[in-house]
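Listed next as structure tokens is one chain, alone, in the form predicted alone.
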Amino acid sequence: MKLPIRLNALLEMIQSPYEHIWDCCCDHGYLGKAILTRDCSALVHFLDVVGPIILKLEQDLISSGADASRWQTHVADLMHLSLPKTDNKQLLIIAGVGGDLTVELVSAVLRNNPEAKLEFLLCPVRQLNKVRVEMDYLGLGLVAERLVKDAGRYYELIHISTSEPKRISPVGEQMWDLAEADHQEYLLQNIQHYQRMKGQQSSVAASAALAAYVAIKQ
């Protein structure tokens, strides 16, 4: 199956070797299935809190002939997940959920697994500025980031790590290419959004975000 642009971009960002890769809130498991087709040694975990989703996914994996030694399925809440004990890196992919929930999930994973070597690949659907600010506050560092447009909608893909020293910009840094019309359009959307927010309420956070986005344009 051909992946949507957003999921394919996430797949391309998975470069480092990992012992475990977690496709969290996996739904149909398209991204995890694509990872299984690659030549990598990682154990791929499909995790969702909804039992029927995981049951259907497990049946699909079995019927497709996917190597059973390379994947596991879990009906579990990421908020309470205890990760395998290992000295090697683990990658958790959290995509397609809102910004507030993304922050809650990452915070919970860090809290419940304080000694783990973790990386997160995030693709929130809202509140990108808030997610970035909170990830920086949690002490995570930037590995890479991309901006993609898929079916008329913009997505920020943010790869972060517990061991990376590079600070996470609240408005993105590496992802911008203002020679691209799509990037100019997305930047303008953000500037207009925070102009409206600043006009509707006196918010230090909105003012700071607006100033940061305007600075990119300049």
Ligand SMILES: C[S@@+](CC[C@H](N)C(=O)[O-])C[C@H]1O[C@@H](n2cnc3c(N)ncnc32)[C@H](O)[C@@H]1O
The other form holds:
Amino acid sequence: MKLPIRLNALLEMIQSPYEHIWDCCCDHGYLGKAILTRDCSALVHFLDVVGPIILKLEQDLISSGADASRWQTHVADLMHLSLPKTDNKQLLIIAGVGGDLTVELVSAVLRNNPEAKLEFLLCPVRQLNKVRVEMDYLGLGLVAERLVKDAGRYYELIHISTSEPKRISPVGEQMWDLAEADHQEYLLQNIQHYQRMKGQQSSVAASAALAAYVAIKQ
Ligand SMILES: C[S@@+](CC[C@H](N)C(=O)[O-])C[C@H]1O[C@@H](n2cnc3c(N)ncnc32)[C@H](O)[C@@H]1O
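Moving on from the form predicted alone, kindly provide the form predicted together with this ligand as a structure.
Starting with the chain above, the whole complex follows.
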């Protein structure tokens, strides 16, 4: 199956070897299934809070003939997940959920697994500035980031780690290529959004975000 641009870009960002890769909030599980087709040694975990979603996915995986020693399924709330104890790093992918929920989920995983070596691959829907600020506040560092357009919508893909010292920019840094018309368009969308927010609420956070987006343009 051909992956949508957003999920394919996430797949391309998975480079290092991991003992465990978690397709959290997996729903259809397209990304985890694509990881399984790659030649890697990771155990791939499919996790969603909705039982029937996981039941169907499990049936799909079995009928596809995927090697059963390479995957596990979990009906679980990510807010309460206890990760396997290991000295090796684990990757958690959280994509396709809102920014507020993304922040809650990452915070909970870190709180519930304080000793774990973790990397997160995030692709939130909306509130990107808030997610970035909160991830930096949680002490996570940037591994890589990308901006992609898929079916007319822009997505920021943010790879972060508990062991990486590089600070996470509140508006993105290495993902921007302003020679690209799409990037210019996305930047303008953000500037206009925060201009409206600043006008409506005169919030300090909106003013800071606006100033940071404007600075990218200059
Ligand atoms: C829109 S789907 C995202 C699917 C896929 N990750 C993607 O990016 O295309 C969101 C999924 O998140 C799941 N979800 C929401 N909150 C969750 C939580 N606290 N724990 C686990 N799964 C959750 C929902 O059940 C739903 O299947």
